[in-house]
Every structure is written in C-alpha cells, then in structure tokens.
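Okay, so here's just one chain, in structure tokens, the form predicted alone.
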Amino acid sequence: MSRCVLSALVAVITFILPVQAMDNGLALTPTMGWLHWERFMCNTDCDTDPHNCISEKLYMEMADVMVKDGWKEAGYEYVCIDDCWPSRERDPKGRLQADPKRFPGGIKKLADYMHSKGLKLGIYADVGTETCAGYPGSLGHYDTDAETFAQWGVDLLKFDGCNMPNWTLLAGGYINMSIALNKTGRSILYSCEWPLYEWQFHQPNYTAIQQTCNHWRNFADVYDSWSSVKTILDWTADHQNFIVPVAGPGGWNDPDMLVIGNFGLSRDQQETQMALWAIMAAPLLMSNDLRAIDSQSRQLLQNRHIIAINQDPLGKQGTRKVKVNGFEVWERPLSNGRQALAVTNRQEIGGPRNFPLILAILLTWKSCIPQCNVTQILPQYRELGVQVLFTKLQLPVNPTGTALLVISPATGKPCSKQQSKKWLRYLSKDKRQREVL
C-alpha cells in the first residue's frame, strides 16, 4: 500500500463467514461442458432427423469434437444429457432405463464412451412424478435412481424440479437425492433447480441450497434471444444482495446455459452473455452444435483470458455495482488482488459510446495504489497499461456489448503531496458522494 494513502485511511476490518458449501469435493471452481437441450430440446424423431435427434450418436459426436476442436483443452469436460432420453415406463425392477431403440447401447456405454475421451457425462432426471416432458420422476425413487446413475457410471446429474404434488415437498426431495447420491460412493457433481421452483412461492433457504447442492438454478430457462439473456442479467442484479453471498468452491448460482454459436445473438452480444458468466463465476455449459459452430463463436468460447476469469480460483461471485446513462457496470473480485471489470452498454440504437472510467470511482480502487495495470480482455485483448487512480480512460463500447477487463496491482513510486492531498479529498467523502465522481 501507498504511503500517502497510509495516512489518510482508516483501519476497517471486514469478518466474512466462509461459504458452507455441499462438502463433496467436486465444483471448486464454475463447471464447464456441453448441455443439449436449449439446442436440440426433446427431438426424439430419430427416423426423420437422425442428426439432431436425442441419441447416443449426438453425445458421442459432441465427446468426438470436444476432444478433436479443442473444447477439453480449454476446460469443458463435462457433456450432459437433458430431458426425454428415457423410457416412457421404468424396467420390472424399478429402476429408470435408457429409450432402446435411442440408447441401444444403454447409458452405461455411453459413459464409458466419455471416460475414454477424457471427459464426464452428466444426466438428468426430475424431483417429481414426471420429468418436464413426461418421462418417469425420481419421486419415490431417489435412492434407487442415485444408485442406478452410480452404477452406469455418471458424472453429474440435473435435477429438474417439475410435477411434485406440493412445492412443499421440494426441499425434501432435493436433499433426499444428494443424501442418495452422497450413499452411492460415487462422485457425481449435483446440479439442482430447487430455488427455481420456490420463488413462485417463498424466498428459498439458500444456506440449505448450498449445503446440498453444488450449483442451482434460480431463474427461467434461457432462450437464444438477447431479451432472454438480459432478463437473466437483471433478475440476478436485482436479487444479488440474496444470491450472491452463498455461491463459492462447491456451489454456484447458475444463470443456466451459454447460447453462443446459434441463432439469435449478435456478435456483441455473445460477448455480453460470455463476459457476464465469466463475472456471475456461472458454470459454462454451452448449448449449440459444436459439430457445426462458427468459428468466431469457438473463439470467443475457447477465449482463455476469459475463463480463467470464470475459473479463478478466489471463487468469488461479481455483481452489479453502477447503473449510469445507459451502462451497468460489474466487478468480480479475482485471486492475487486484482479485479475484473466489465462495462456493458445497454442501449440499442446508435453506436458506439464511450463509458469515461475512472478507476477511483470503483470498488477496484484498492489494486490501483499506487497504480494498476490493465488489460482489455474484450472486444478484443489489448494491454492499456500502468493507470493511476485518476486516470481517465475512454472504453468505447457497442450497443448490447462490452468491454471486459482486468486490473491487476502493479508497484510504484509513493504519491506526491499534491496527489497525497487529493486522495484525502477523495477518502472524506461519503459513499454515495464517491459513487456520483
């Protein structure tokens, strides 16, 4: 720290309660991998549609390009299955079963397919009666269902949260499935929809989520649409103060998939939905068509500064901190004292507009004494060098994008008098005051 900024601040000691995370080693940091079902949905018509219908082909082609293209590499390992793959009826032992004629190898197969690329696979099943689609819920079956996945050799399981009798029922039913899946032995990562479900009715316990799960959805499903992505934006901004104090290693608020490479983002956008994620430390699971993505979308997905940024391992979630004409402005605190920082520009019309940062007026001040370094990460890398606290910068930022960044400490020389005099203007005025700079 400065000497000039030794005088002039007050010692404020912060005591932060540790995160009370479901204690089963895995999600220490976001996970990442592949989900089909904004994509490919319940396509179960493999005789007209054999491609993109809900098989173990599709799976195994998205293991095949995961590996060949560079995915595993940068960190997706998991591939997971969604909704509809399977019998409409469970087998005379009870027990759920793969469709045969989609799955004619049957789950285990497949699993042992994605352990021989290196990666994992998840699946899913429902708290209910019925998963969303119709197919056999896990109510009544939790232990037998946890051990079936165990035995087939699964990775991680979704469980969905439709069709329970008595929404009161859902915090049973969700910490019976991970008491099950605990008992089984087995690793399988937990990705819950319990306080998705809840809202409708009640605040969710969060400190219960967080002891059973390892992430959890809060909000509606995505849709491949910018109106579906900044809806997820504005509902976890709005509920942050909520959300925000539980996520750590081993348990994440989960915004739901990334939409990157399909149909209905702009180029700006993408980067918004992929810059956001990073900062919300949101698992990346990615739902698109690997087999046939452009390759702007691969490279910003691949983007590695981007997820160390999501993967980093101080596992702190950002949030939301400046609304100001027409930009919103978030930060995540990273390891090693830095900080990441992304401007979006929430206006669509026009072009682009410049946002003045003033790296004083952030929370980020604390790298930044005596100076900082920082570096651009998006819409494209560049190193903007060693900043002073005052220092204006112009980020030009499109509409619907942003510019995301990283501040990291960097030494220097003790400030003068003159700069020692005006931080102590600075430190004297209120929060709210400081927020107006």
Given for the second form:
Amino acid sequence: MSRCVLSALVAVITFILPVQAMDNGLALTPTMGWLHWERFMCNTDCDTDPHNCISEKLYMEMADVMVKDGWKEAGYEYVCIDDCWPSRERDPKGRLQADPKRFPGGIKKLADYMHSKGLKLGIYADVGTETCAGYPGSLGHYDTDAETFAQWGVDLLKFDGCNMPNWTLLAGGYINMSIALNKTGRSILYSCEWPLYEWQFHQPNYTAIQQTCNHWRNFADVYDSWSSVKTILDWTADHQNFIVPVAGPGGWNDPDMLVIGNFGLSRDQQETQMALWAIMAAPLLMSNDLRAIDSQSRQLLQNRHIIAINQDPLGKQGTRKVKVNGFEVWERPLSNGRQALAVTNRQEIGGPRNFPLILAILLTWKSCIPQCNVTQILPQYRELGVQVLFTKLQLPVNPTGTALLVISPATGKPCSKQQSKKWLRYLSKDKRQREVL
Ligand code: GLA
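Could you drop in the structure for the form predicted together with alpha-D-galactopyranose? We only have the form predicted alone so far.
Every component of the complex follows; first up is the chain already shown.
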C-alpha cells in the first residue's frame, strides 16, 4: 500500500460531518471566564464578610484583576454572577431586581463596567418557580426576564433547573427562554442545566438541547475536591457515546467550573483538571479568588498551550480511549491533523509511574504517517522531537497527575519498503489485537 493511498484512507476516515448547533453565533469555541458559585456560593453577609459576599464589589474587583493580571489577555472574558444576586421580591412591574444593598448601582451599572474594560457580564436565573437557593425563579416570566437582562446589557445567562413543578416541563421551559432571549435582539450566550435535571428521569434529547443552548451541564456540581473532579471525569467517559457527538462550535458539554487555585486539589490534580477540561472542549469558567491566587495556579490557568487545545477551531470534543493498568488515555482531534493526548495516572498509591506510549497503538497514529512532532505540555513543556509510528516513549506520570501532549504531523520521506511492510502487518491485525498491542 503506498503512502498516498494511506493518506487518502486517513482523509476518508477522518471526514466528519459538521454538527448543527445553537445558531446565535456565540460560543464558537468554549466560553472562557469566571463564575462565582463554587468559591463564593450564597454568601450574602456583607456586614461581616464584605470582601467575599455576593455584591457588585466582588465582580468589579474580579474584573479589575482580570485585566491587570493577564486573564483577559489569556482569553478569559466573561465575569459571571451565579445565584443569590436578586431581591427576594420582583419590582411592581414584575421584573427581577438586584438586591439594593449589595448591588446599589444595579446590574446595568455592572454590565457597563465590564464593557468599559473589554469584558462581558453573565447573570443567573432559573427555569422554575425559585432558584436553587430560593430566590425568585423565571417560570411565567421568561419574556420579561429576557427583556430585563437585555436592557441591562447582560451577555450570558446561566439558566438553572431547580424547582420546576414537573420535570416534563423542563424542555419547554428551556426552549421558551431561548426564544425569549432571541426575541430581545441582544446576543446573549445561553448556558443551560437542562440535561442535568432530566437524567434522573430519562435520557435527555441532546439534539434539542444542542439546538437550544450554547452549553449545558450534564452532571452534578463540581466541589473543591479530587473525588468531585474524578466523578465528573468518570461520568463524562461513561456517557461519551451520547454526549460527545453533539458537541461542536456553538454548543458544548459543560463539566462545570475549574476549581484550580482553591483549597482541595493538589498540584497534580489541578493539572489533571486543566488538561482534561481542555480535552473535553469544556467551557473554562474558573471559580476561585483571582485577587489572591498563587502563581503556580495562575500559570496553569493561563497556560497558552493548554488554552489553545481547549479553544481549537476544529471544535471536536475528545474522549477516553483506553483504561489500562491504572492509567487512562484521552484523545482529542485538533485542527491541521494534530491530536492532543492526555495520560492520567489514576492509581492513588505509590510514586510516578511510566506509561509506555507507542504512537502506533493510539488513534493518534494517523498523525504519525510518515512521522510526527511530539510536544509535551504538562507537567513540563518539552519538545520530544520528531517521532515515527513505532517509537516507544516513556511518560512518567505522578499519582492523580496527567501528562499532556500534542502530536502534529511532520513532513518526511515517504515510507521505505521495510516501513511499508511493517505497516501492512499492523493494518492486517484486527482492531482488538491493535488495542491490546
Ligand atoms: C445549582 C447549580 C450550581 C449553582 C447553584 C446555585 O446547584 O448546579 O451550579 O448555580 O445551583 O444555587
């Protein structure tokens, strides 16, 4: 088989039909920004904790730091309010209003502030009668609330799914809010939790979800712990056949916030979260205190190589390919025939273990005909140089840590006769044999 025939075969195999997603022109790559929930939760006590309570001051300070400390430059753009911002009562015209004590300037002032800094503002509401924390919900007010958010100049809506009188109303509620947002004429990115609230009753209709939302939460809230991050990764891998095919420019699976820079994850676990969120083409919404973040976490969150994987224009979500000997191997196809590869050491005992990476046994083999360039991004940046298909690389990975690589096709000499023979032998083995090689 000639190299040209092989290349043609590869081109056919990798041909992928475009996905039809929410078409408001937003989220062509996964959303990047900051969201208050995991770190600041429903802290409304501005009397005793003015520095951390949910108030306009918190978002303005976060925005200042985002501009000053390189976050905006790295791509983080949305500053997002979560639950607990409104008054307990709607105004006399039935509109949501911000708590006047904690947001004396109102949401419009906050949106103007963000825009003056080249940032965007996100807000939170709920499809049901009340938010998860018991503030007024939007049920029966979708048009009014969408209009209010548009008038304030809001750029993103996180729409939660608590307190819907009946789960069968969820789909209609989410779709109606999407229609209401579109009617306002303002571009408002629509972040849903629709599938998360439906999974407990039935398998959600991902086609409808993807046509309605710019991203959607599938699974439980992230906590500041390794066990939480692990459960999210396991859930995603276990459901990848349903959820990965629908992801693409305009619509993404949302495994929830990045908790890097907080208290619960070790250095290695933070790297695993960052690497795998990039492989999963996940929105990168940090929930941490950017005003007081350590420099290692900052460097990790601002790592331009990892962000480039996350934001890759091909927009294909990666998947877990192999679970072997306490390692997991995840792959994500990237533009220009490149691949991102993450190897996580899931063994929580012992020290660093070597993963023997043979390029030929992974899906990445396509990038290595006739040869490829291998770059390691995590835990350290290293150029591993030009490799061929049968190279075996030893990758040391710490417990709960991840080695992240990018594999790019490299031009080279056409295959020699000997190489072609090796190829034919390899290709003639059945797929199962190849997997265990
Ligand atoms: C739910 C959501 C969280 C957060 C809280 C707020 O639990 O999943 O992300 O928005 O509600 O109450």
